[in-house]
Each structure stands twice: as structure tokens, then as C-alpha cells.
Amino acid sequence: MSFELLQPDSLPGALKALAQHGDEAKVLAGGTAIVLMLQQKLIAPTVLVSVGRIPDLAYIRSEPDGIHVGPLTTLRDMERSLVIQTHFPLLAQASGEVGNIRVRNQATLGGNLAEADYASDPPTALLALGTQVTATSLRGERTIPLEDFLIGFYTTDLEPDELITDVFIPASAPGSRTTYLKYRSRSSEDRPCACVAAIAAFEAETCTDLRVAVGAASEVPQRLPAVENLARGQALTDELIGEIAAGYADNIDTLEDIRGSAWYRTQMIRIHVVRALEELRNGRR
């Protein structure tokens, strides 16, 4: 294993660097990804490109419109944030569900992201929270809708010259409920099976918005919007979750590995999003 280590203390060298290198570079965050994948010779860079001299690329800022993430916010601060906490807990509920401390301590938001692992719990949140991603290159920068960025296994809509620099996350609707569902085939640490994000906005006993992610079981996170839509409007009774539930697991490709077939992805979908609706149903905030 051999290759140049640059780290660039400022963002526009960071930049030059990718844009000197291309393909040949890969950027280094917390290093729990790409460490790995050096080691199983799974990548072989000619640059590593370290950005953790960067200064100001580590923050949650709140806005009124809701908040904003640097690419190298570790996923334990995203999960001990108050901020996150009160406004987004799903996001601080997925970002806990990640491997153990260690891990959390060290993985940032834009190295898990930028790494598009299938198995992964804070995309799905994100997911149905309808986040942003600013890419910046010495081109400009351009904001992509997370369901844009995560284009299939490991493949993003990263340009090689391009780095993560926001994440935007908007304000949810005023007392939206919300969960986080990892089901785990294997030990407590291990990655999820299955996974479901759930929010939904509720008037008396009616439904007026809801947004499911479901991760982990294919290629990328999905949304099934034309799903989501059946509750918009109703009241959220045992048919319809069981509408819902079998829309997403009968349209959803999903995927073979060690943690399960894709069949049994298919079941666990369905009953995790009937779970994941029985609680915003039941009152889970």
C-alpha cells in the first residue's frame, strides 16, 4: 500500500489538491471507512487527500429555516447535540444507532455520506428529512437533494474534484412525530438489515404529511412518495398502515448479503414500517 498524504490546512487547498489529482485521490475524514477499505486493498489511491486540518468544516448551526452541518461533525456530537436533540430527533436517534462510541467518536457526517454504504443508519434520516448536500470544487458549488446524491452501491454524485462542504437539513412541520427503526440480524453492533425513518405531521387524528425512508435493504435509501401519499388526509388506521407497509416492501428491490436474503429484507420492511406508523400514530415524538 502506497501513496502521497496531503493535508491541506484551509479549504482551497483541499480543492486545488482534488482538482491536481482526480480520480487518483480519495479524501480522508474520520478514516473508519476508507481506513478499512485501504487495508482490504478494496480502493488503491495514489493521494490521500486529509481534510481534518481544515478549520471551521465542524459545526451544527441552527437557522430559522432549520439547520445546517459540517462535513466534519462527528456522529457522536450529531447525536449529543441539543439542537439536533429538540428539533431533529431522529437524526440524533439514527446517528446513535452507529456501530459504538469508538466508531461515533471518529466518523464524520461527510465521510459517511461521501461513502454511500448501503448499511448505513444516518442516510435514511436524512433521507426522510429531505437534506441537502453542498458539494464545493474551485468550479463553484452546486446543492444536491440527497435522494440525487446517493446513486447506488458506494457512487455518489461527488465529482472527483468536489468535497462535501454543508449539510442542510430543513425544519420539519410544527409537532411532527418521528422514529428511527434499525433491525439488526446479527450482534448489537452490527449494521442494520433493515431500517425506517418515519415523520408525519398530524391535525386532530389526521394525517396531513408523512415521509418513510427505508434503508439498508437496497442500493440506496428509498422514498416511496406515490406510498406516502395514500395517508395524506386520512386517519392513520390498522388498513391503511397495512397499505402503506405492503406498498413499500412490494416496490422495493431489494437486496441479497450476509444479514439477510432478499426476501426476508422484503418481510422486514413490512413489518418495520407498520411499527414505524403504529408509533407516530401512538403519539411517538
Given for the second form:
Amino acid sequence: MSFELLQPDSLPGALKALAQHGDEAKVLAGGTAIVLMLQQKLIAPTVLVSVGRIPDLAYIRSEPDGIHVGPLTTLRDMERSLVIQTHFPLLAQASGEVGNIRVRNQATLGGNLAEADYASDPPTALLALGTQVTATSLRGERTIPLEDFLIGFYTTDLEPDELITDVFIPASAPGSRTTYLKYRSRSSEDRPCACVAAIAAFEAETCTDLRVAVGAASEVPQRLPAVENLARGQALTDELIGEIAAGYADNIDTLEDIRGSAWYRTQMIRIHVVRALEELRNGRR
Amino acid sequence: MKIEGSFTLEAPIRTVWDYLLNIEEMSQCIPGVSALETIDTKSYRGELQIKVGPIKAAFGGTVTLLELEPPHRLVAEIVADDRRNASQVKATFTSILKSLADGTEVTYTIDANVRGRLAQFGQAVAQSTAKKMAAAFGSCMQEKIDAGETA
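Since the structure above is the form predicted alone, I would like to see how the form predicted together with its partner chain looks, so please show that one next.
Up next: the whole complex, starting with the chain shown before.
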């Protein structure tokens, strides 16, 4: 294993390095994923661009229309952030479910999204929240909705010369209830076998808006707007909850790995969508 | 690890069989295959490049046709290794062709034994990658058959 380690101390410096080395370079942030891949010799970049010395990329900034989270913000800081706990409790929950405290102290939001591991907690919560990712290169800046950013296994829409420079999470409707359920099939520190992030707004008993994302069960986390819309203007009865859960279970092409078979994952999706929606209906915030 | 799938081609079973057995033409439809050489009438040597996100694999190896039951069933053995990733693959590929009213259904089963670094990368990724490759293979074969018919 031999590579050149670059440690630019400015954003333009990092972008220049990425533009110069293209596909041969990999970005190093917290290193929880890329160092493992390097150790296992699954990847062999010739250049590592460490972004840790670039100032001002770790922040959680609240604005009237939502929050901006810097790509170098650690998952631990997201888990502990009062702003995130108050306004986006499911994101605090999902961030706090990753690995163990040592991993969360090191892993960053930008790294988590750029790695695009299918068995990861934050992307599913972020997808339910309607997150937008800003990517910057020397060519300019663009904002990508998370559903278009995550393409497949370990594959994102990022070009080799682009760096994630901001993650924006729009504010949910006032009074929204949210939950994040992680189902593990092996040890307590394991990655999810399946996970569900759900957000619902209500007027009295009537559900006015529902967003459900299911993750770790297929290549990328998924929302099914046609199924979500079944809830709009309706009371979340047991029957309707069952129908929505069946919609997710039946329409997600589940994968098979050491955490469970495709059939098993389909059952786990059904059960956990039911549990998530019951929790929202019964009023947990 | 077992990978199964199927695709349908709009062509008679005999035509599909002939195309499948025309190894040089057929291999052009497998994404990432290059440097195909014929060793003898039943064995071929070639290279296969696969990219999943940041991970790149480059396999070199041989394909040997073990059983041929025209035009219904073929069994091949694949033995390949990737030196950079220190990984080996040994796989049995079985394909069954079935005549339909308006075409031919091609069912495939790959029983693969992967050893080395790529093995830990996981079944989910391998299965999904194989399915995507099979889908691309199917549509490429259809194009070749259509082009052959009109030519």
C-alpha cells in the first residue's frame, strides 16, 4: 500500500488537488470507512486528500427554513446537538445508532454520505427529511436532492473532483412527529438489517403529511410517495397502517446478505413500518 | 453464493442458442470483458473488469464448457483470479433456455465460491452486480439478434 497524503489547509486547495488527481484520489475525512477499505486492500488510490485541516466545514447552523450541517460535523456532534435533538429528533436518534461511541466521535456526515454504504443509519433518516447535498468543485457548486445523490452500492452522484461542502435539512411542518427504528439481526453494535425513518404531521386525528424511508434493505434507502400519499387526509387506522406497511414490503426489492435473506428483510420492513406508524399515531414526538 | 435470474429474448430458441454458443460475439455483450482468446473448442481465456463504487476488480481466467444439451441447457465452469485484490473465484454457470409463445426465456444460475479480499465485500453487492450485468447482457443480445435478423 503506497499513496501520497495531501493535507490542504483550504477548500480551494482541496478542490485543486481533487481536480488534478481525479479518479486516482480519495477523500479522507474521519477515516472510519476509507481506512478499513485501505487496510483490506479493497481500494488502492495513489493520492489521499485529507480534508481535516480545512477550516469551517464542521458546523450545525439553524436558519428559519431548516438547518445546515457541515460535512466534517461528526455523527457524535449531531447526536448531541440541541438544535438537532429539538427540531430533527429522528436525525439525532439515527446518528446515535451508528456503530459505537468511538466510531461516532470520528465518523463525519460528509464521509457517511459519500461512502453510500447501504447498511448505514443516517442516510435513511436524511432521506425521510428531504435532505439536499451541496457539492463543490473548481467548476462550481451544485445542490443535489439526496434521492438523486445516492445511486447504488457505494456509489453516489459525486464526480471525482467534487467535495460535499454543505448538507441542508429543510424544516418539517410544525408539530410533526418523527421516529427512527433500527432493526439489528446480530449484535448490539451491528449495522441495521433494516431501518425505518418516519415523519408525520397531524391535524387532530387526521394525518396531513407522511414521509417514510426504508433503508439497509436494498441498494439505497427508499421512499415510496404513492404509498405515503395513502395516509394524506386520513386517520391512521390499524387497517391503513397495515396497507402502507404492505406497500413498502411489497415494492422494495430486498437484498440478501449476512444480516438476513431477502424474504426475511421483506417481513422486517412490514413489521417495522407498522411499529413506526403506530408510534407516530400514538403521539410520541 | 448462489445467484439466480432470468431474462427473455424475442427470438426463437434455436437462434438464442446459436448466439450463446458464438462465444466471441456473445462475450462482447458481457460488460467489462476483454482480451478473449480461444484455447480450444471448449475453453476460452479472458479478462473481466468490474467496478462497484470505489472498488475495482480485474479478473483473469478461463471458461470451460462442461455440458451442452442443444438448444436447452449449458453448463460452464469459470475459474478466475484477481491478483491485485488477491481474490479467487470458482463458479459453475448453468443456463436453461425455454421456448415461449413469442420468444425464449433464459434462466441462469451461478454457483460461485469467492475467496480472498473481495469475498468479505459481500453477497448483496455481488448478487446485485451480477443481476445488472445479466440485464445488460440480455438487452445487448437482443440488439445483436435483431441486427442479425435484418442483415
